[in-house]
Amino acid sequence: MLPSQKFSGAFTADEEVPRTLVENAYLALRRDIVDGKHAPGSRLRVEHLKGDYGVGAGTLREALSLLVSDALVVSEGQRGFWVTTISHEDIEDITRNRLLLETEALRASIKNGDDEWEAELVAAFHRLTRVEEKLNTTVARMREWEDRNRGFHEALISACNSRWLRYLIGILYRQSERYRRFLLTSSRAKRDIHAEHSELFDAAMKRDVRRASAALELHIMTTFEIIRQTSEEDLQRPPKGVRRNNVSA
């Protein structure tokens, strides 16, 4: 998601195609911290990272300033930058406000949905289908599989004519996902994930609004449950198949 976009696209964007230095230094930096190769709560040292991404400290700093606003990047005044870290009580917090916005939108998107929505959703479906069934924990099947996750819940809320509400849902929807790339590499994460958003691709497609929120309600809480029953210091540590930068640290 480019800075640009964040009101436009809420949840995802045709082609993140960066324009300027800034917007690629701010890409680049969102990906290694979402896949954990930034540890949460390491300090981001501007003067060693600039080389690792190929800009001058001024862009790294305005890209690191982006990603305050996206709330995965804390500044301190003159001190610098962190990692925001990740923690029970912010995924519970998550959680609870995404079972607001995103079960009210589904209900307003299914009652307002149109022969498009019901064509967009099947695609959307299709190729997130096509990802689950050779889903492992390679960082570019991962990133693949939450590209497609992220399409498909987007699909699912896109004719709610509400675009606050879209856009509420997005932030939340972004702020989880450095839970959810954990999920998908962690022992504990015991569930038929596909089963779940086959669940409720059905119900929508049917247009059983209330079997639908259902549905939405327990793929929402089964990751925060998972979540919830694992240390904040497993938490804490890389996911599989990813090396730490020891200079953010």
Given for the second form:
Protein chains: 2
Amino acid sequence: MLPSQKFSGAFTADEEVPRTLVENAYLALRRDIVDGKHAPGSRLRVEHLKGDYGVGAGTLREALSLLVSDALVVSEGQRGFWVTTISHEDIEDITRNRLLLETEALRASIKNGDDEWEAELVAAFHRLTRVEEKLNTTVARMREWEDRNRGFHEALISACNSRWLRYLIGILYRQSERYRRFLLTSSRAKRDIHAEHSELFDAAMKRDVRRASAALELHIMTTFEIIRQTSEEDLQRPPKGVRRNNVSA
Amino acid sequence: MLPSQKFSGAFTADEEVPRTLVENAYLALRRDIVDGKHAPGSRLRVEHLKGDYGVGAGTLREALSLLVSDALVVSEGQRGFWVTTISHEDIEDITRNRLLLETEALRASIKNGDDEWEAELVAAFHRLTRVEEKLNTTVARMREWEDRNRGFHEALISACNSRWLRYLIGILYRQSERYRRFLLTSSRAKRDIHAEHSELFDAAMKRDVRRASAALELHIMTTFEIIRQTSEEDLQRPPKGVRRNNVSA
DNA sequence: GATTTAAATAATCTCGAGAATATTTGGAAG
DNA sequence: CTTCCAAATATTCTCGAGATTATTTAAATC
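What does the same protein look like in the form predicted in complex with the DNA, given that the last one was the form predicted on its own?
Now the complete complex, all chains and molecules, led by this one.
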């Protein structure tokens, strides 16, 4: 996580414009890891990657060290860096802790939220609704949906008065994004995700903590249940575009 | 946090022997920040620190990047690194989240703990008891007490089956250690910390979740209440040995 | 005196190359 | 065929120096 953004919000969605090559490489690497371009468990060789991302070895090492704070990368002295593994056990654990932390944050947010919070929530829900109306599953649309989905969930808990809680949720949310690409494979049709969001939004606006918590729990659990149906084998499989890609900045 | 140790345990107490200069500098820097040798909010100038810790600029930058994962250091592009600030608001927030997470972990640990868990807990409690019997407050004893206290708390939740929960607790525990040096100043006499530990141990061994949780909550809250009595001014004051110190490795 | 501008100073950021370490390859022995 | 060992290769780790950017100092103007 970019140090300066650590406590900015819950989900560290829009990092401010990167000012250094380290920050650039960090963002590009993070995107590629979350998208599965670098396979979970695979080695991240500085010697090769510095060419792909167009920076020097020291710069890339620093970016990799930053990624450790997101638990997306692990390393071992004198042996290098690896992409953190994913597994059914892992997503189940992430889900369990998201349930605990996000419901707690939602509770606090509903309790503390003022008019401005409501206004931002209405806006975020509107943006999400618009993109969910179009059942377009192109890559570009998918990324837009991800951004707006994150924006909505961030708006929900933005009035939570615990910085640490928002920070910890941010770590878990970023982790869960790694599993999102498996949501498109199966049984997506059966799910009415907009209905889930709608119920959640409605309950939050009515300040109904119990109903809102239940809706959030259902939302998180439903997501998990779909991923759960993916075989452990498919979980390890890389996405369509296998090739490693360059830095775009 | 050292990448390889991320998921090793709850509190990342004993890192394995450092194999690189980066890891060495990381450990030394972390200790100095936790101990307040580098004042909260103060700037960490790579140009100066590389001399103090006996490493090159790149190596030190990497160590600082690693410290971001512990939320002990923040940075801003082109402006450098700072020690994360501390405040009453911060420790209150840390406390709030420790209460939430540690009681949850304790609950799971008591539920899942086997004979081996009990054995390790008995051993950890014994070690802690021995050092608490001697009311010695020298610096060396204090550090020993800190290690054994961490060992006891780690043993308590070691049977928790959620790696992520243990990891998140580790982050918060490390943060709370930054405030420990303010526990020695006032009203220490009034507190019977061994009685708190004893009650906690007893309840855990009897598998009494409610009593154990209550004891843990009381323990965490009592610690917070003492720090709360420290003035915000004293909180910002550096410890006795003001001078910056060199790397020991 | 307060504000603005420009030079001087200090620090960060970045890369390339060399030393230290790990991994792989190839061959010999059992 | 398997195991062990040594050479060859590949990669990590580390530092120093230069380019870029921020900060401070000093002078000049209002």
